[in-house]
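Below sits a lone chain in structure tokens, taken as the form predicted alone.
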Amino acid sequence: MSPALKHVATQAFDAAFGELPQCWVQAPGRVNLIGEHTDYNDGFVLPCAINFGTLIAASARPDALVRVVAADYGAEQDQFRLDEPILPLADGAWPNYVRGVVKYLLEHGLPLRGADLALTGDVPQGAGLSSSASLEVAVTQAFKTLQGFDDLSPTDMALISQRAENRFVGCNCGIMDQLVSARGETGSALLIDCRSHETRAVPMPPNVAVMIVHSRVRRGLVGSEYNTRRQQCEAAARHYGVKALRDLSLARLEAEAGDLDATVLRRARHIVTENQRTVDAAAALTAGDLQRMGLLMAASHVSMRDDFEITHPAVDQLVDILQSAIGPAGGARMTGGGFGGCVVALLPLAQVAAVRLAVASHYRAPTGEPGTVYVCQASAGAGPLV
């Protein structure tokens, strides 16, 4: 995360409250390397956290009272108070999911007395690397290192975070987000087993680099077709008579369709296939095969394009491009919720700079927009600044 941040952090504390802030805490965004939509199918998921995040100035307060600016909405400001309900603003506000955060903090019961805080970040907003369970589990962090909530665990920072967005906010999305900001392992991916919540740290070999490429095609969660997919996954599931698609086989998802939707079916043949395709990267990555990798997550773009379609023109065109600048040393595939935002792809180092050049040639958005290259880094979780 950059070092400038904290500064412009600290600037906007002082400007809105006339005082330098207590401390700072920071959470980082995330890109899935694999594993698209079975995170809310009890499944699995192989993310990292990156270093581009949410950076929280914060001082604690003597009364009830929460005053919250954004810097990077023009200093824009919110307060509400813990003794009173605590109800959001309108759809998308920024606000929205800190009042959530907190709401949700006290209903674990934990007392929280009230606090000034001063938001910056620098994950690319609508791009699929999370920015929102950034925010949010960087205001958990903020108030458990307030008020020295040291038996809160990430586990919990990230449950409290993922009920806020579902329940406040109104995204029905799964625990990958939320679970790898609060728990990210620096230089590792996360594997992480959405129904137990378990994680393991998947090493990430020295010479590969993450690559995160920008689309420049807008995106929402809240409003778009996100929570449609789930509503047909769970029809898939009743189908079935499992609880969740991750306990779904292959062979039997093939052998009683019978007479379900066939768009649900397809629905459920991707998140199968994810799941077995997740686990499987996981080992890949592990033994340092970026060629299996690579098979892996171009099987997982295709079935994210066909059978979930969740994918988008521009970003079709922009996966082929990366896979065919790397070639058979790694590979590319859209990460996030779909519909826009950002590509990934795994390769060796020695390409990065081939690889930018290719996209900077080829690719252009609907809009005429180049794509934007970030390189990043596997990074560790939420926690306090020095």
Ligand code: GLA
Given for the second form:
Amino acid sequence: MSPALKHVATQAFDAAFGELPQCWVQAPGRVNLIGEHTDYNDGFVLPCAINFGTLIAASARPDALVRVVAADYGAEQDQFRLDEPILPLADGAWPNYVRGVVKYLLEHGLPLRGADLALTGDVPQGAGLSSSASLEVAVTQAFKTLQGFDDLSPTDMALISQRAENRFVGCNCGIMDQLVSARGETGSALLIDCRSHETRAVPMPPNVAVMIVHSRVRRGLVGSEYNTRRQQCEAAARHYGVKALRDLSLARLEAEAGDLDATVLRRARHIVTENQRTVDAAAALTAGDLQRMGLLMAASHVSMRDDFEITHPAVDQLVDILQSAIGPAGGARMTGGGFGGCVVALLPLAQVAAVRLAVASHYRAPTGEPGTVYVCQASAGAGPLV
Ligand code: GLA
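The form predicted alone done, now the form predicted together with the named molecule:
Shown next: the complete complex, the earlier chain at its head.
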């Protein structure tokens, strides 16, 4: 995360509340290397936390008031009380992420006191890099640090944040984004079993760059196709009589398709094959086999394009450009919820300059904008800053 963010949050805090904050906390955004839409099917995902995130300057208050200022939204402010019902504002309003997390921290049984919070961040918004999960997890971290809630585990922080997103913000997301924001590890991706919440750190091979390219195709998650995909997956699980699609093999998917709607069948096929690819990718990355990883990423993209139908023609084109520029030494695929947003690529560090050039020369969004390239580091999860 840029060191300038601490200064931005401190200044916003001082301007809004007339004093300096007691502490600073951060929580990262994430990029998913592979395992898309598998999280809410109890499956596997392989994201890493990135060095872009949310930073909060915070102080405890002696009363039940929570005051929040958003440095990146023209120093807009919100305030609410812990001893009155906490209600959402209009759809899409940034304070809902804070209000929702505080409501579910209280419901978790924590004896919250009031706080003053100044928020800032550098996760590109609407890009599929989990700016919202990073905000939610940063808010839980702020209360944890201010009040010394040592028993509040990173997994609890993630679950509380997910509840806020599901029930307060209204997006029926899985657990991936919040869990990796809370539990990310420097230099590693995390293989997450989204049923048990067990994680295994998968070290990034040396000399490999994690490149993210924003396609500049805008995406909307709340109220979009996301919830429809989730319903289709649940319908498929009911058809096969399994708890979740994680429990279905490819052989059974084909043998017992019966009269299942053809679209729903394709959705289920993406999940079943993607789940296997994710487990295979963790093994490939562990072995430092970038070539195999590249093939799995390519297959994942095709499956998202043809079976799950969550890509976009411009994003498909961007993936083609990256794959051709990278060759067999790595791979590229769309990352995140879909319908635009970002592409992730893994490639040897030595190829970064040439791949940047290929994107600059060959890619334009439908609006004419070029793609934006970020080379990032696999980073640690949420925590206090000194
Ligand atoms: C969004 C959701 C996640 C996950 C991805 C798709 O990021 O928040 O829970 O479902 O989409 O893999």
